[in-house]
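The chain that follows stands alone, in the form predicted on its own, written as structure tokens.
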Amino acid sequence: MIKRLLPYKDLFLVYVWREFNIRYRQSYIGALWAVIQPLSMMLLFTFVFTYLIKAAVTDYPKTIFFYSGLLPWTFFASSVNYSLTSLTGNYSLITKIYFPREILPLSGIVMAFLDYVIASVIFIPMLFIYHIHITYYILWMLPLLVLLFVFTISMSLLLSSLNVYYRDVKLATGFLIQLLFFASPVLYSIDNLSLNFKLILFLNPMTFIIENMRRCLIEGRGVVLWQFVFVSVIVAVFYYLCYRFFIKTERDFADVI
């Protein structure tokens, strides 16, 4: 991907500044909004379950245990949700002119990590505010970002070329996506589980990078490394397919749009 991008470098950042520009420009708070939503949801969260549920959820503060969990999910989120149309979105582009059309869904994902960043911010002084101390062990997040990034650009091209040729993706990725946040432990924890059903789970990278995410920043606890390596190789194989499926299926995009 990297090879196929670099000459096209220029063209990919004047498109991930053409979509900041359209999502912020008349926007009257602008970059805020990417705090407001897992901000909004993580209130939420605790609400329900400290006054409407009274379920034990943590040990840790539920602010800091869903806001950790609701980060990472919102960038996957969003960026699968802005990919799935770009493609079709841009079909007056497509059909015009060559370029590695991957660089209109990862123009997208680069926006949603812009807005990660910034939602990280605020994660920072609720460290403080109750006392979470930081461990070296956060020096896993790099790994972990990395196997996030990975998995969501596989699931955003595959869904993105889908769309192309069965719009019915459209629909059936609302419902994939809901799917995918409950089997994910954004509301929940799986250290109580037993580990043939944590194998199961971790067949969903999502359950391994947030769970994972949340023990490095607030538990203070490493990632077990050969849950690591068995999570990796999942995610580079799912990459080389929708990849592979990517560009077999690109040649076609300008006749079939």
Contents of the next structure:
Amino acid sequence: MIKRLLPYKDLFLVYVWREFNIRYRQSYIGALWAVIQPLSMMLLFTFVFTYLIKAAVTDYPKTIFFYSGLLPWTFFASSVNYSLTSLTGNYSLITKIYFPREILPLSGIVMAFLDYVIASVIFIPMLFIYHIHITYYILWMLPLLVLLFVFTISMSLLLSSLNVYYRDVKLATGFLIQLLFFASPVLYSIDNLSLNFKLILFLNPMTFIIENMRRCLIEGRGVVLWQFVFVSVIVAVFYYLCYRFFIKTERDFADVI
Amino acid sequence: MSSDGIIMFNDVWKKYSTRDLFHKSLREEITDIFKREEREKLSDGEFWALKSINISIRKGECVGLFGPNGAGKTTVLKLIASVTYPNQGEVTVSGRVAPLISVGAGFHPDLTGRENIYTNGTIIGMSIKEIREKIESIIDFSEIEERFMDMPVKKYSNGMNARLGFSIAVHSSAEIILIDEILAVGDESFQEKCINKIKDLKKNNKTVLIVSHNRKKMEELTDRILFIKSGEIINS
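The form predicted in complex with its partner chain is what I want next, because the block you gave corresponds to the form predicted on its own; please supply it.
All chains and molecules follow, beginning with the one already shown.
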């Protein structure tokens, strides 16, 4: 993929900048939206689980517990949302000019990543407010981020190219993302679940990523190496298949779209 | 025909479907992922947009495509621009292509003229540095006033769109330039300017393909004209 994109790196840059411009044009608070979404979700969940359903979700402060799960989740969900219509929405470009089509979904992911970085800035003071003991395990965040990226890219490539053929994909995705949200440990931790449940939930790579990001950020625990290798292999295979599918269907985008 | 053309069509067939749903197409794609075979037969609702096209264009030539609506002229340009691919046969293009298929292609309505110069310029293969150097000359050539450059393109007239698009394309360093019906828009003085610019491009040894319905202008401009009718090249 990188080999294909390198000659088009200027186009990619300009394209990300273009998306950025389009998104925040005629918007007053602009980039602040990136923080508002996960922050308000966090407050809502904290409220619900403190006053309405008095469940012992975690031993850690609920706000930081939810927020640490919401960060990677929001990145994933908004990447998929941005990229989903990136091909169909740029109909006029695709039918007229050749360039590697993955630039379109990828620039959506870059936008979501910018949001992720902005939203993470809030996270740092939270770590101090709650006196979270930061350990060296935090370095695990890097490989986990890579994993999150690769999985998000695969999903975005797959869904955006399918959406060129069937617009049903767009309708189904909203609902699928909602399902996947509850199948991912944002609201809960899989620690207390039975082994069988754990195995079922681990079918979703987001489970592994979110759970472990939380572990190394606020719980000061590391990642089990063999689990990481196992999930990495699955995500890599998934990426390979999705990218291959994308390349294969790309040739027909202009005819089908 | 020479074999060292910059653009070569070798027995090219292209089919399109009249149906609006493409369920079958995707299913074919999926089954074809691991086996590659040409699909030669037409199925329901499909037709050949191009039939056994052979073209060879040498570097520095200026060629016109002439024919009635729906004859396949734009499909030929799309194949050259690698936007679409032939069902059968081979298209080889050696060199960077700057497409100019129809008016205002690739402009985003919410971005300003200046921003669109950057996006459109990079899409047709210019680097950011190259655009920065040429932007004044692009704006000059388009004859659009400076104060309009920071206005969203959605407020531009069709003529302004076409001028800007044309201006960007001729400033790129691409070797092959495709022009579709562009001569029909813009006022007379701008058309004159376009024609002079195309002659300039020819002098600079660029390869130019023009689609137009104005046969007189085309004969004046091009080295030769290919006549296309219902997907076939005819001699007349």
